[in-house]
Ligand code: FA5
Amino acid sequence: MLVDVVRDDPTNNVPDTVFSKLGMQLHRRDQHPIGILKNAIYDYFDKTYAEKFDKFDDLCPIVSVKENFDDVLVPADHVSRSYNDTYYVDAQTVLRCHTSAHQAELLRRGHTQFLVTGDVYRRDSIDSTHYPVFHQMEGVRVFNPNEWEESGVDATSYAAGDLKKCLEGLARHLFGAVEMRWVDTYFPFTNPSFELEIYFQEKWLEVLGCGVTEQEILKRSGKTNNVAWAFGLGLERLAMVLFEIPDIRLFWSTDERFTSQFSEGQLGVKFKPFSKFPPCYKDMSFWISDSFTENNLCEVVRGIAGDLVEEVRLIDNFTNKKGMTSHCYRIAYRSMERSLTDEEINQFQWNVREEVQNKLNVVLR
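Just the chain, alone, in the form predicted on its own, possible?
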């Protein structure tokens, strides 16, 4: 399945650092924080809905452009379709950007209540909370007309009410008796759309996005008379809060000082830091071209330094009288597990400078 990725297609923009993560499936490891959190959410749905929800956690992350975008009504000109944001295997195939890529197919196959968990892929910035591979869970519930007709409220209000009740219960299951609030938002595939925020550790935290499924999605799946809700949540985002994990790169660590801290079924064990190694900062300035994007820069840096790069941050930006724009980026190198040598870091930085100049059409200063 995963070994069939077309590596030599001219439209393929999947780097080795991302390709190597395919099939690792952290969400299926019961002693890993991501797997522990997934199972805790499963427990909530099993108890609340008496195992009515079908669960999928092994669907292939390589999907068609149609499944990833068209089937969930992402507009043709939406920025997420660009090569700057999405990993393309070839012109018609991508690494899924969200677990919603499976929603239409599962509806067509007759599933009406289901949870989909999986690894998802996006080209993104580099810092402690962003990584090109992360994990999501998607939930969908479909209702029949007799369910809302008996309640005396319209279909959309019925679905929205059920959705909010379900997710408020999930938030209490994970975080305890927390204060919550609903925020109206926009997603292409739901209307109305909401985000759930909780007040946790003295600040408001966004937990998930959700809404009442657009009728067009149901109609295309042969469910013309139904109404449904859907939600999606990022497992890393919640696990970082629940386990107090300070850097998203740690989820990929195989260091025993990390992996041995977590046990099956133990939600919210507080991570004990074992790394006090200092970061090393290197600055790089260059004149940019019209085609320059920060995501492309991050991809080059990560391609050379892998998980030893902690952050890439724009620290200076100016345009001269001739209309040329210069950017200065500060790159932070740091290992979670050992001290990096000056020699290593200088080599990384030298290689980064070479690659940036060769691949990104910029002029180093």
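One more: the block was the form predicted on its own; return the form predicted in complex with the ligand.
Only a single chain is listed, so you will not see partners or other molecules.
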């Protein structure tokens, strides 16, 4: 009943396909690649640090706008707050878009070394490494002044050095030798900020974001003399590298040919694809309006074809002399589990065309 009330709220943009993922908790299943990975990361922290990290993997994914954004200093006009990027349950409540939503509260409660694992939700593009529901693990470590004072370097450099050492050690623990690189980036809640990329399937894959915690966050939790680091791991991305899983949709597969390949505590398993079925490509061109966004298009396609859509990719983009802009998108349909028939693909594409025209304020060409 509560669910129905919430679903009628005009400020709710959570589709049923996403709503139905709440409570699945893949990260708490010891036989699932995400659960196996979580446990392996726990092992690394238990072995590496004399002082234990407090572990949380059961915090509710429905959080306030304040927790998800304000508490981690996301500016009022930041794109991540928009209805285009985030799933809102109502105007004040979101499906958390990162596990950083819990940082401030746990710091306030006095935790100084902790890991938070959970499902997170984002309106995003569609391809083999992006999915609207995925899993993150947040890590936070707070230092006392004596720790960096003894080292002779300033507090920020000390924390940044410790952070990189921790995450490089984690990568070695999980992967052994792997090609990786650090990239400087920006987050509102850390400074400096970094991303770690790993070479996978002939591309650099971003697997985590991290940095030295903004002093304001520590100050608000009553820690004015400390410095801290924080990270957010993309667990699907790490699991794809670890188990050689080629497509992020597979994590949601209940096909026994997928699930039976993994078992508790087994890190060395390499996923053996069951025969790969052919993709089917459909192109669609339309004149866009100012309100058009790719995330909205992806949501429409996913709403119709679900996990049978593999990729939505812009392949052509031009503006004519009258200033009208045309986009051509190529949609790849493919099941991980079976061959799709021409009829079902044509039906999907027909429905996509109709809904794109009706809902997205574009003109099909």
